[in-house]
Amino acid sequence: MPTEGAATRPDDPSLADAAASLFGAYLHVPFCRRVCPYCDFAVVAGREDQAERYVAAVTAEIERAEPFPSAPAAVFVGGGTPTRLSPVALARLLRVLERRRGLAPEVEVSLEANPEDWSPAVAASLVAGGFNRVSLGAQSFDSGVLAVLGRRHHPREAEKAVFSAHDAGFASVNVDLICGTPGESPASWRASVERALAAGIDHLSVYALTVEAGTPLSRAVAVGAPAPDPDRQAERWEEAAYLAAAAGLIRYETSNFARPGHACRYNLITWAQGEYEGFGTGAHRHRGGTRSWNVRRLDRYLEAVEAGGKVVSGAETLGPWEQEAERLVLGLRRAAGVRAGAGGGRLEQSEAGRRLSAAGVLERVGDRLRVARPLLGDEVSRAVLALEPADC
């Protein structure tokens, strides 16, 4: 893989491509202060009084795994919020990974974090236990934006939790912001975005709400609260690509900015088709071709490790046109695009294909195929999905 010095840009197609020989490891962390209401993830709220509980089970999942093809090249460390475990909970996790199964040399090590669980001592804590990018779920710098989101931290926390990621040595901070909340206005989103990029972050991640079944705010939606306009939506991300790349980040996927060099390497692992372990409420994993995820609830969870049992809830292994489907999807979201490949040619080739290509959404820039209007991407990922069948 590419080193990702100063001089990577994060598009760069020779570094989307390599991500699929690298491994990943992903450990999840079920607990939040609150749930906000937006949120469908394997989460619990006021649980804590489990976390040292959770901390051995999850040891126990990485110990008792089937071996690594290859030391993690990038470790991401999700929720849930994982700074509610302290900084020496999660490092002792690291380390077990890292004595059972080794880490690359270089590794990528991530972690989430929500602003109001965020200090300098914390960040200090974390990169000593070897974590050396964060990514603050910032979700808004305008508080009555937060309010309706239900985060619970003031905009100047997030400001000052960059800063610290930044002076206690992270390599790599990241923003990840929420847009088309219901009542946002322009001012307050372009406001956001502004003060996000000022506070000098390395990454930026811009996510649309969206109204997930089982969800309260599917559940205010139903009963006639304004859900998020997918046209104002469309403008805030335009918006954001425009100041993001105006501060020198460079969109190296539909959602995702980042300078060179800073490129989430775990996601890029992921969209392309690289294998990862997880472990952990709701963890997913790729391995061998197979796709699998745990229980999601906490107490199944800790319940099957101490028993001995399994965790695995799911699982299913794709046939080769449904990875050559995937892998088309995924790799298209990436602003390098994806190899074209058989079904990349049959997508050309198809009705949906050429009308796209004629309309300058879908392009092709030698023998790779990209997506030149990212908002349309999921025309394009519809048009794959929706072809034939085919042997490859």
Contents of the next structure:
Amino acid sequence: MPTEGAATRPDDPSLADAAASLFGAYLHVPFCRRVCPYCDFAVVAGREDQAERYVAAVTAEIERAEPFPSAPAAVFVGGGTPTRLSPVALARLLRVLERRRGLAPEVEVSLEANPEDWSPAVAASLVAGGFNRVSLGAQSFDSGVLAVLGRRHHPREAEKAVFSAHDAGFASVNVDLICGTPGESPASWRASVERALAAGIDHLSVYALTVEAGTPLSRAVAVGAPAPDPDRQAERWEEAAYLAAAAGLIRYETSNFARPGHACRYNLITWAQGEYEGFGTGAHRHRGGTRSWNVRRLDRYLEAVEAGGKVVSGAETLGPWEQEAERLVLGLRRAAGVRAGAGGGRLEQSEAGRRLSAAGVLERVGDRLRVARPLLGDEVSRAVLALEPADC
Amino acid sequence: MPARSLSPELSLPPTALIRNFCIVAHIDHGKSTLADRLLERGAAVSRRDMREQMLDSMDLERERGITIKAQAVRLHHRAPGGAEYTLNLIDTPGHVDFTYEVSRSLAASEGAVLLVDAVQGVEAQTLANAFLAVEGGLEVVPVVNKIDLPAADADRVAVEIAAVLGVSPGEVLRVSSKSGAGVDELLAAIVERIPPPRGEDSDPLRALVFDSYYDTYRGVVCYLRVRDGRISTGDRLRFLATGESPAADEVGVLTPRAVPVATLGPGEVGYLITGVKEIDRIRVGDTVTRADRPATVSLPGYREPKPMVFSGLYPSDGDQFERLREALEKLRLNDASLSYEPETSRALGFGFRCGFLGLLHMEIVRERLEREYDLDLVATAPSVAYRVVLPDGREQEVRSPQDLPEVRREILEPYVRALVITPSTYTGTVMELLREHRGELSSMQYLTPERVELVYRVPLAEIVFGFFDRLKSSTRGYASLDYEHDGYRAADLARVDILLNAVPVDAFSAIVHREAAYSYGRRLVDRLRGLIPRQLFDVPIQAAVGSRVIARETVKARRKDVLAKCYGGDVTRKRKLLEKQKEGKKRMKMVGQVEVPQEAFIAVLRVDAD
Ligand SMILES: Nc1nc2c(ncn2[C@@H]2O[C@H](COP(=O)(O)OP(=O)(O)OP(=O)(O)O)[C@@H](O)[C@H]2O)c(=O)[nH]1
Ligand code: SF4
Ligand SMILES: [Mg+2]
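Given the form predicted alone above, I would also like to look at the protein as it appears in the form predicted in complex with the partner chain.
Zooming out: every chain and molecule, the one shown earlier first.
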């Protein structure tokens, strides 16, 4: 984990590009106390009785995995709610991973946590177990908004979680906030962001509430419940970006802001098209040019692992052009942008690329391309994907 | 061309044992279903291969449940006395837009089976088609269909038909095309009442090309009706109108499968393949004769159908212009009522101004082009053809609003003679509706006490855009409509232009009655505001008559277009989502700096429907 002394700006292009040659590892923990109405991740509620079986299954999956190309430089335990497993169980999984090929010096070890399940004791045990970064799902500091989101914690708990994480020795503390929830006002949003920043976070993620098909939220919207308004979400994001900058957090990706030295390395690997392994239900991996993903259902996953069978449910291998397009799409999410390369040149020449440049959305800086108006980033991505395939 | 073995059972019938007829009716009265029953009885189709509305072979026909193309098929019929008849049947479309298909089919037949739905009774195309058949000198066999329906009133309907044709109700047959009841009696009547074809085997060959299509492997395939003489494989031919003289590579009959035969004699219906691949060398309506012993007098061909509406068709990808041209050429071979000429639009680039027989025809042509020729097209707002009198007194036809001359003495608007048949209880409603559409009553006649025939003079534009839907909905579907061109009249018209981002988009311009200009412009602008997605900048939409803006709206710039993070490294899902959105983009057309969805161009014509 880089220290404050050697602090690199999170939007530093060399930091962004260097992540391409690092190896990451992702561990999925599907358990949640209850399923939030907007959530469409691979999650289960009320199945903690399977926790032990699950840890055993993930252990087996890690042990059977293809050899790693190098020691992981970043480990990310996500969910679900990883803290539905005990700190001991989480530490055990980390050890299993470490046995494969060790961990890189200064490895970043992140986990996601809900303020509900957090306590100074949990925090201390996790640090003792090897975790050094935590991402707290605060979502909002407005209790009305939390209620709409189906979150049961009190705003005060989230704030305390930040403090206790730092006290326990976490080197980096992130807070996730969701903007555009119906019922949120400009003032309540501003207050949420200010409160998170005032708690001394090192990293902030701002996500716009998205209505995902098949969720209770989407069914509610279908019968007339208010849907998030993208214009309001744009305003919220701009407000958050302004406040974060004033607090010394630099935007380095569409939704992510960090103090120097606190960029999330695991995510940098993803955006740099780097390789990573994934373990657990619905986990994704990127190895040797192939992306593949595990079965999402807990029972099927457990049975498959226990029977010694395959847990991969799908895979795709991109051709050279698709890979180049993907490199751009992922890289352009970063404030550092991406080396233009063959595909970037073609993008700039294309009709859509020229329009985006004229509108100030796409920008060239030396040999790099960047998205200067990050809220319109998908427009650029579609323009990339619409380019005719070419040799590269 | 490889020689194929010839089916022995398809040997030549003597003329006296041939009957050529078509089935005509108002739309949905059951023509294609009756054809199914006849096919089951007499065609070379096994029960296993039968399917409903067998002759509706195009995907579009099956999806929409309507016949678009007339379709010929040869059947066998053994009469109770033992005589073996050959029946050539043509199933025709019922929709008013395809009347031209009917008239060509009639020209290949000696008789017409006129079907009338036992519930609906006589409707507008029943009359129109009956008149066409009688005018063509055909023997009409009137039939009440769908007698199995609980609400069927065969007696009443028989009286209606008899009145129209001037025959006795006793001559009207009754069938159920669904159950097959009465179909044998119908077959007997066909053999008995319809005369065999006349024509001399020994005369020089004269055969009428009544349809054609383009086959990728075999080139142009013609459908023929032989009048006199005989056409055989290997004959050197001559097409009288075009002067082409190819050899007959293959002649055959449709069972409905194409089956080669050695020769087709007088009265027979079949197909001809010459190996000609250049489409413009063959013309529907032409007469085929033999080069070595040519006939000199052509058979009466077809009147070129007069298009009712015009619309611009543009490839959404400019590179596809040549492909569109080829596709139009090939499609025209199979749809002689389609006409087109190149045009350019500032907004859409190079394309064609196409003439259609109506909006359904336009829709079908566009869909066939897209499906059968794998094109992606943008259609502009349809328009009728106006005549403009210039200051020097000369007249000029204007098929596209963008061609309307600035300086003019007056604009003449096309009118139609519209025939509406309605249950008498709706007479008031229908008259009111026609008045709203600037119609003038020419005549009114009771076909029976319950059924009224109204004849109006109405501007074509009123009829073509929206009137039919309103007629149907205000009479609960009971009124029916048929129309034909009926001259021009001066009218007070104005062109409404649409400006996107301050740039006029010619493809959206429309010529409308001046009184309606404001409300038309208003609706169009509102509708476009809903259809044009938000862009990277504000897009003003304006409607204008001349330099006067009559309506305006703004599509606000898009502010947020980005999705949340890639959860736990799920890059694939995000890419797939973007790919899908990108596909949606493909259906967009760049007009200046503005992305306009292709539906917007079509939606303009639904402006009256809401
Ligand atoms: N009950 C009943 N339904 C029938 C009969 N004949 C046809 N139909 C139904 O009427 C509908 C229209 O039949 P089609 O044979 O497609 O009618 P068409 O005259 O060929 O229609 P177009 O080609 O579009 O003009 C279908 O749903 C048929 O199943 C009949 O004798 N009895
Ligand atoms: S806590 Fe997170 S993972 Fe669990 S249901 Fe809620 S949103 Fe989904
Ligand atoms: Mg039909």
